[in-house]
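Just one chain follows, in the form predicted alone, and it is written as structure tokens.
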Amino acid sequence: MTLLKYAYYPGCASQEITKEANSSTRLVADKLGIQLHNMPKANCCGAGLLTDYDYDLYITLNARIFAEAEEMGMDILTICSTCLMVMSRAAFDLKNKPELLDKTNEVLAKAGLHYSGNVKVKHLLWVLANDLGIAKLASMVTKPLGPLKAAPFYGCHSLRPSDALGFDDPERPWSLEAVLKALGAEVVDYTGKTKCCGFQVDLVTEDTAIEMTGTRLLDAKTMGAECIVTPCPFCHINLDNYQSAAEKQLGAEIELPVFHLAQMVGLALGFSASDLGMSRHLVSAEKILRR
């Protein structure tokens, strides 16, 4: 069996705002035999904010992260879809533009670093679906989640830009559904699963963002979902933290618990809600967990 080991890059949000996503991932990885190695020197990826403002700085910051992973001899695993998108785009550009890689290495050399251009950036979802494999994951489930009706919510950044990410089909994705089925859950299909949760709109027009959040939640609930599962901590923030505001704005009762991907995997592996930090959620999952 191939040893699964990765340079672990949880991202800023999952170390502070959604700490439960980070701690749950570590529990789940250990249970599944996936080694996560810390990256003590890693910096912020720029969260997409630097991409247009200062492209050279954005590339250099991400190349610095890649150089550390390369020194460790590992690819990167992240649980943040925004980090995934930002780093994948940088890795794609560095791999396909030799002159950019050379220019960036000139800057990295001042810090005693070098990047060859070959590190891969993967999301936990991809590792579960592909590197570990759906069959292996299913074989390790001790508490199948059925008959729980779970709605997958990919969000934007785990699927796009598809040329840089290159794993799942942004129009007809399969990976999150496959993982949920492996865990024993009943997957609920609905139109909003690949659309934006509204997070990127929050700082521009909050009312519009809250309406988007509510629409995604109601899309899932109308199709019979009892919960939503997302691989993105920022989507979790919007769908959970802003759900009450969405209910008020749309005049609808939603009450739809939102789980991080690692939490849902953890439940199926036998961890408790307490182990997985679910008390940090604003929308309680108690009703569906105590059945």
Partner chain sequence: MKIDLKIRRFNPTTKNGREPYYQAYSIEASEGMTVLEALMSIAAAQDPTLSFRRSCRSSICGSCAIKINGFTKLACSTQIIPEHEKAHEMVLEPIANHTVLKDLIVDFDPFWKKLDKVKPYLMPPETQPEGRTKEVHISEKDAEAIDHAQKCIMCGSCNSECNALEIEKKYLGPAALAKAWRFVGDVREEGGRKRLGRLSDDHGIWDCVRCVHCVEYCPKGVEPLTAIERLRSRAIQEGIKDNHGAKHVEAMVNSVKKVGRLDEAAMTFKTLGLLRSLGMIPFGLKMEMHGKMPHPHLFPQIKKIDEVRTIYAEIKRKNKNAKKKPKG
Second form
Amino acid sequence: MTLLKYAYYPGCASQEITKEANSSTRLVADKLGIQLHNMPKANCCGAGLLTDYDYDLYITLNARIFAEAEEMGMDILTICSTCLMVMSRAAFDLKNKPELLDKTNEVLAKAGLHYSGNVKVKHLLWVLANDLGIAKLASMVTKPLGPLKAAPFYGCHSLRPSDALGFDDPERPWSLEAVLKALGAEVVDYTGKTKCCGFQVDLVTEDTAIEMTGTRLLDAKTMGAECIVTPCPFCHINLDNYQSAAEKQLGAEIELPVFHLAQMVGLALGFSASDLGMSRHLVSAEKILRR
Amino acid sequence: MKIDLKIRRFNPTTKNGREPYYQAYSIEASEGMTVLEALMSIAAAQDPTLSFRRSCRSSICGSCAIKINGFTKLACSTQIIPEHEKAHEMVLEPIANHTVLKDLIVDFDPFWKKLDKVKPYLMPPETQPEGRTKEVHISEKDAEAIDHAQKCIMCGSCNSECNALEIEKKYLGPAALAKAWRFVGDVREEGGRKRLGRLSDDHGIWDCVRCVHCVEYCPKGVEPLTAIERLRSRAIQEGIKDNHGAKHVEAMVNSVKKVGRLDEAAMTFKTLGLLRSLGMIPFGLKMEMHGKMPHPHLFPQIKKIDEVRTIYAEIKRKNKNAKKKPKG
Amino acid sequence: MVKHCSVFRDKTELEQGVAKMAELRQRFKKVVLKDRTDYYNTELPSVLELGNMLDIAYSTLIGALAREESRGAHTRTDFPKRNDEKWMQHTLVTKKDDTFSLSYKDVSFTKYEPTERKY
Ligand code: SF4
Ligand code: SF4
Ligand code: FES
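Alongside the form predicted alone that was just displayed, please also present the structure of the form predicted in complex with its partner chain.
What follows is the whole complex; the chain from before opens it.
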């Protein structure tokens, strides 16, 4: 098998806020034999906000990230869906518009950098589902998660825009389900799993954000979910931190622990809840973990 | 090949139709048959009371958008056999975020009203500049900037899928904003600044939650989100920053310039202003207890931050130069 | 119409088409609506459209049958030549009390004179 090694781009959120996602990913990757190499120079992708500010600035700053990965000779692995979407859109534009690549390189040259246009951006989820492979993953599970009923929550950015991302199907996604099944969990299907968690407007129109979060959680709960698993730290922030606010706003009890993808994998690989930083969540997972 | 369909029926004027229900039909599908052709054959041969909109049958009139297996598509540009193979079912429903009038027909009035709100026409200067006698030519490059937004056929697919509209009915929505960009981005337009002011108000450009659904489901490649991003950039350039959205963006831009990455605490503060930030304290405290509140001072700077700053300076210089050049 | 009145047409095909279309127009007189509701009744406009389409189709057929020449997309395999002398005219079809009559109107020339296509 080819060596799995990636330029690791955890994203700002997982470095500063959802630190448990970052540390769990490192534990899990190590166990699975996936090499993660640090990118000490990498700047923030902009989370979409740089795109709002100035398209050229956004493209060039993302090209700077790609240039570092290119120097390392690896594809990028991120654990943040928003980073994935933002970087993939930039990579897609740079690949398909040669004039844009030239223009961007002119600016990069001022900083002594160059990007040739061939870096691929991947999510941990894709690496598990594809590069490592479902069968291999399943074979390494030591503590199957059954009979845990887990609801996958993709959110928006791990699936759309599908042309720039080029992985999975936004209408009938399979990767997260396949990974969860490999871990021995029972997958719960529900309507909101590919919709928005509301994070992008948390600080702009907070009520909207809370209502979105609550709707997704209730959807999953109604279908019998005992917990939610998401590949995106921003979705995690909303689903976890805003859960009590959502309970109030919607007048319903929810109490659904939310896990990062890497934490779920970690549990099935035999790591403990404290190894995986579960105490950092606002909604306690203790009840379902004790079983 | 036989395909079973389930179609959502509703007719408020009849006793049986007052509550929406799903009706089963079955058709003989031939290769290349579209969902619209299936609907037309049902209406012609099985059930003439089934109502849906259609006209051109070639994805240009924008009448036939419906939900096909849960996602909004043009019935006339979706082939039934591959779609059925993928979804293993064929459930047809009216588009979302609109009031259903009958069966697959929805009320488009709010859609048109929102379009009206963005004043979907060019507003050239009231008096022509001295010496201008001929029509104004628009260069290929200038046309390219708004080209995607011109392709809209007003089918409503984007509004149907829009996650922000689902929660906030007053939001202008992707279709109207794409149209707004078509004019704001036009070099012949003079009312741009005024428009941007209005668009930055409540339920305008800053309501979008960046869910990317509009990009995914537009059958014409309009990319309304891209249009919204451009409108936001223009609004900020024009100095229209007295709103949470723009402040949020500026905080991010400064934060990346300063440390190379996001500093969430600074963003919360700058976006919401002091008052809101105080209001957020309970939430902040809760995060703090779980070690989640990032500390702005502890933010490690990325390596080679000077490269980032060089890029900022260079882009700024380029933008300035571009502005100096005369229009058109 | 695809069989009897597509781009390449001749007398026999057209005559058969006229006969068939006349019959269809007779059948249309007995058309009924199955949907009797008055709220978004989409069957009604489609029936009205069908009636109009039959009229237009019939007009096209009789016009094409009368025009014994070839011109643009009207290619009579039995009259392959363009005949400006006789046919530089617009065909007008008038429907009155369910009968159709043909008349003709001269073409007025402005800046560009119509010429034969040579490709
Ligand atoms: S990206 Fe914005 S405008 Fe487009 S569908 Fe999502 S919320 Fe609506
Ligand atoms: S932007 Fe696209 S999806 Fe939206 S109305 Fe126009 S054509 Fe339809
Ligand atoms: S019928 Fe016109 S777009 Fe589908």
